[in-house]
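Only one chain is shown below, in structure tokens, and it's the form predicted on its own.
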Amino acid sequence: MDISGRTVLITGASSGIGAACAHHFNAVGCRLLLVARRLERLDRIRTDLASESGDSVLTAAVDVRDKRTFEDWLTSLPPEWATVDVLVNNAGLARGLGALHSGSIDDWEEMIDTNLKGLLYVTRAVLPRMVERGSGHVINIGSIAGHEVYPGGNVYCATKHAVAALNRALGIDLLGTGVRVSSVDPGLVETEFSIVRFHGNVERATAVYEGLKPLSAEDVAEAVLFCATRPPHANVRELILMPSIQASANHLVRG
């Protein structure tokens, strides 16, 4: 399906995943709203995509845990602006890996009001207008770990899980709307992921990727284009993308 000139919706665009996913969808002609705690880094790539393709590119430092300003940023939109066509919720991190015991109250906020309450007050504010013209798309971005638990991802598997029963949730409450829902739900993609897990000890988190191929962020991209481009009759409800040499959450293979 042709999406140029349709209106998508990245948050956590200014690195990784949603990075990748702002040039692909800028790639195939859509215009971009690009959120982020960061703006100087969404600045880069608006200056970016903006060689690529003009300037069809919104950028806003907002952060998703923040419901009343992201709804006032949505709201304040100029109107050749206000359609989101495609939502992409690819805020999220880990933060910490260690037993349940021992963990730190702060990091389980972070990830909780990041993974699960953000992409809650985003979808809340976006969704209504899809409802109500009769099409959009939601995409989330999911993970391995709603999937399956492994030793110290605890709090975050718990947010992906949550992540994950909200997509199929989701599927059932916009039945017959014309608005479609899907997940992609990647294993291990090298990204700034590690580092924020490991609150920026680069050794830590370069030594996650040692001796193996992982995904990387344009792998993600492509499955979440894919998604997104699927004809109005099909929807992928969830897409798992693992790295060859992953077989589960928790084993894969080195060397």
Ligand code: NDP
The other form holds:
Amino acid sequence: MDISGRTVLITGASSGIGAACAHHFNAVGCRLLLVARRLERLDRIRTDLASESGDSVLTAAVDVRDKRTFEDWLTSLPPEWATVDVLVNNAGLARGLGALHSGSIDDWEEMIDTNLKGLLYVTRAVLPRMVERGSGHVINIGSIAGHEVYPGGNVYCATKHAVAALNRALGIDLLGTGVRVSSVDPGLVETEFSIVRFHGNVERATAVYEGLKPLSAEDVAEAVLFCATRPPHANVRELILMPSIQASANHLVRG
Ligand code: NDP
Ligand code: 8X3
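Can I have the other form now, the form predicted together with the named molecule, not the form predicted on its own?
Below, the chain from earlier opens the complete complex, with every other chain and molecule after it.
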């Protein structure tokens, strides 16, 4: 399906999968609303995209945990930007990798507030107009961590299991409305994800991907674009995308 001219809102577009989605949707002629906390990063991406294909990108420094700021930003968009056709719920993070009994409650709150509550706030703000119009598409970035658990993954896995549950529940709530919901659930993707998980410890983050070929952010963005370009009668509900060296959250080969 041709989606050129459609408006795509991507959360967490300043890095990794979100930034790659911005490039992929831009390449097929979409108009982009890009949000994340780091505005200078978003503006750099906007400049790159403008040099690729004109200027149809709006950026905003928005923390998805702050529902009021998100709603205010959304409602203050100029009328020509007010119709969101595709929402990519991508903003998310892991913090820490260790046993629950020694975990950091601050880390847990950050993951729950971002991955779960932030996704809910954004979706709640965007969906009503999609339902009113009888068209639209919500694409959630879940994870293999929403299907399985792994040692030390506890709270991150719980947030991604919650995203998987919400994805399934939303599909039921939206049945017959003309609004589609999909989830793209990757295995290991090399982005800034592990640097964030290990609170800036680059050495530890690099070790995660050592000796193996993980997915790239572009691989995931292609899958997201695949979901968004299905014809109206078809919908991808859950798409699990793994690197070939990974069979499950706990089974991968190095070297
Ligand atoms: P990155 O760290 O590269 O990107 C994360 C993005 O989320 C950044 O743009 C960051 O922007 C944004 N973000 C984080 N917190 C907030 C917030 N409170 N408000 C707004 N934006 C926020 O990691 P990935 O690209 O890998 O992660 C993207 C998604 O993919 C996440 O949901 C992650 O759980 C999921 N995922 C990742 C996998 C992987 O192996 N990398 C595998 C499976 C799923 P900023 O800091 O500027 O706000
Ligand atoms: C990110 C991939 O395997 O670290 O969701 O949970 S994993």
